[in-house]
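Take a look at this one chain, the form predicted on its own, written out in structure tokens.
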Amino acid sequence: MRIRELWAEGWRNLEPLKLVPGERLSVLFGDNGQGKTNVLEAAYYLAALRSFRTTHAEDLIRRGAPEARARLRAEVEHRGLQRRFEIELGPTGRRARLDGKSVRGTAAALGAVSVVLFVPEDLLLSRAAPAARRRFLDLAIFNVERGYYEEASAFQKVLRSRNALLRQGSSAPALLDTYDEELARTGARVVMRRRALVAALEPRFAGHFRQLHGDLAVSLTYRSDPDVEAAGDEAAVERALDRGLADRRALDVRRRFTGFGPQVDDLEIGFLGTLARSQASQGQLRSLMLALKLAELTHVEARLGDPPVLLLDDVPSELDPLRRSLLFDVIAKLDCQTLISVTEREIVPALSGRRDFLVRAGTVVADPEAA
């Protein structure tokens, strides 16, 4: 995919924008606060229908913008087909169109526009929360399976009412079973939908780390209840996670949450056959999310059938310079565009096919003197 376009108006601290991307690299540079950032997030917005960065609309929304709405544009290439996609955010909310035509739903509008977004948050993975690894597989299966959306909507869905019932004080078990039912065959959904991912990841996961740091054992692994573990398919996983909440509904009437199912499984990063997080060096653990962001990467490249559009917001920056120069000889082999943020564009190597941008106060001007 190449986006050829991508055009903005009433974005966060932007001028109207109008971007004609390299055909390899883009490197938006300048000082912090310039909106260099808000540029990648406009990008990611048309891909996910969400942003990196806040959960608020009101917040992309430029102030002072007129009738306070912000409107973005993209024209992609996707495997030799043009498409438009364009997404108006105002105070009625969102909506979007495709080729001219209006898109309704969210599960619909996604894929017109395929990205992998690399922040310097990603480095620190490994040791972060469980939930921000569950969050990266979820992002991760939406960008390969676009049914995804409404299957773990629909999981989590239930999970708030089961958990709003308890946290009333009641436990209503005819209820109770309804949604127990209910969890246990779309959470069973959800398990099997990142035990696939892991599966497609860890081989590429691990080719990419012996590129960036050597030949050392690592392994990608999704943890669930090991009752859930042991079951080995669909039907089965959803007879596990059934009788799971049966067993724990007690304790879950008690601490009045839900404590058993998918929303508390983990990626589990290894390293040397422990855990990485425990036994990991600090150079080691960003090899290996650089190593896991480019496993994602190509694996939407094998599944689409064409590489989706990298996004990399500072993350050089946040890199030694023996690091810096792996990531950049890995990218220069990868057949996909890359838009790149830095404040400091010296320390992007002149790759063929790269185009640089000056970002100043919330504008984005071609920079004559580009590499």
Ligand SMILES: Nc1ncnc2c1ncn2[C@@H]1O[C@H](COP(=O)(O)OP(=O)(O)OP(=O)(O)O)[C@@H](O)[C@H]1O
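Numbering follows the first chain given and starts at 1. We call the rigid core whatever largest set of C-alpha positions still superposes within 1.5 Å between the two forms. Keep in mind that this is a model prediction, so the values were computed, not measured. Compared with the form predicted in complex with the named molecule:
- Once the rigid core is overlaid between these two forms, A65 counts among the residues whose Cα shifts by 2 Å or more.
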The other form holds:
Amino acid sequence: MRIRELWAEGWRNLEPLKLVPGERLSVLFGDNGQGKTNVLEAAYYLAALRSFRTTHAEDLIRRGAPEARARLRAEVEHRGLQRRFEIELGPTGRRARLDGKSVRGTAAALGAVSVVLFVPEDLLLSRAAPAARRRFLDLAIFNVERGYYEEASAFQKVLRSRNALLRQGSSAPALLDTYDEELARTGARVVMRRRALVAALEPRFAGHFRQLHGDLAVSLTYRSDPDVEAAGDEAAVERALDRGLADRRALDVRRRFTGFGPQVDDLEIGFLGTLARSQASQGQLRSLMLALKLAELTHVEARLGDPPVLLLDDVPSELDPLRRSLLFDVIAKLDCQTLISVTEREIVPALSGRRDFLVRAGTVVADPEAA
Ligand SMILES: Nc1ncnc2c1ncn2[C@@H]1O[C@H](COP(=O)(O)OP(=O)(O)OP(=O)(O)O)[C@@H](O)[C@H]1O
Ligand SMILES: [Mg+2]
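Moving on from the form predicted on its own, please list the structure of the form predicted in complex with the named molecule.
Okay, now the whole complex, with that chain kicking things off.
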């Protein structure tokens, strides 16, 4: 996939932006606080319909602008097909349009643009809370499984209802029975999707890691409750979830929240037969996380039949030269279009199809030497 043009108006601190990215590589450089990440955030928002920095739409809309409204647009090319995707954010909510036609609902609007985002926090994922690793898995699945957004939302919705009921101190058995059944059904879907992703990522992850550190045993495991793990197919997972919810109901009622199910699962990153976070060195952990992100990237590429657009926010500066060069090797081989933000553009290697952009006070200037 290629973004041919990225357009933003009323977005963060950006002056009206019309960016024509390089065929392969766009390097957004400039001092701190100038708007580099804001440009990547606009591209990410078009793909994910969310920001990676805030959950409040007001944060995204330019402060003090006469019109409290932000508009984004991307012209993208995917397998020879050119499409235009637009989003408008305003006081009355969000509107999306694909090729001029209104798109209703988040699920339908996802996927017009495909990106893989890599931010410095990703390098710390093995030591983050389990919720961050579950989010990593879910976001990676949204990229390749069109139905997953609705499946995951359905699960979250039942979970919220059940927790709301428990919070009131209620133990209404009939209602809880209904919730449990729904939770087991939607939860089994979530577990199966995440398992499938982890199985697809593991060999890629091991391969990328080998390139960095030689032949050390690494693994990726999707961790659930032991009874759920023992269940082989979706129907069996559903039964195990249902049973687990029933067994722990008294505990849930006492603690007033749902403590069992995929919302407490984890992605286990294994290194030399134990947990990476308790065994690997700092440098090895960074390599593991780099390998994991590269696995996500190559997986999306394989599944879409076309590499996604890669967004690297400040990541090259966080890597040492060896890891940085592996990252750029993979990018070069994959032929993916990449947008990078850095303060020092010298650390990004030359690649044909590179274009540089100077970002200063919300203004983006292409090919600053020529200007
Ligand atoms: N809604 C908004 N309206 C106006 N300005 C905003 C808004 N949100 C953020 N900003 C401004 O955008 C700037 C930050 O932009 P951004 O995070 O893109 O910087 P950056 O160039 O990536 O910097 P760094 O190199 O430090 O990462 C800040 O000056 C901030 O005040
Ligand atoms: Mg930044």
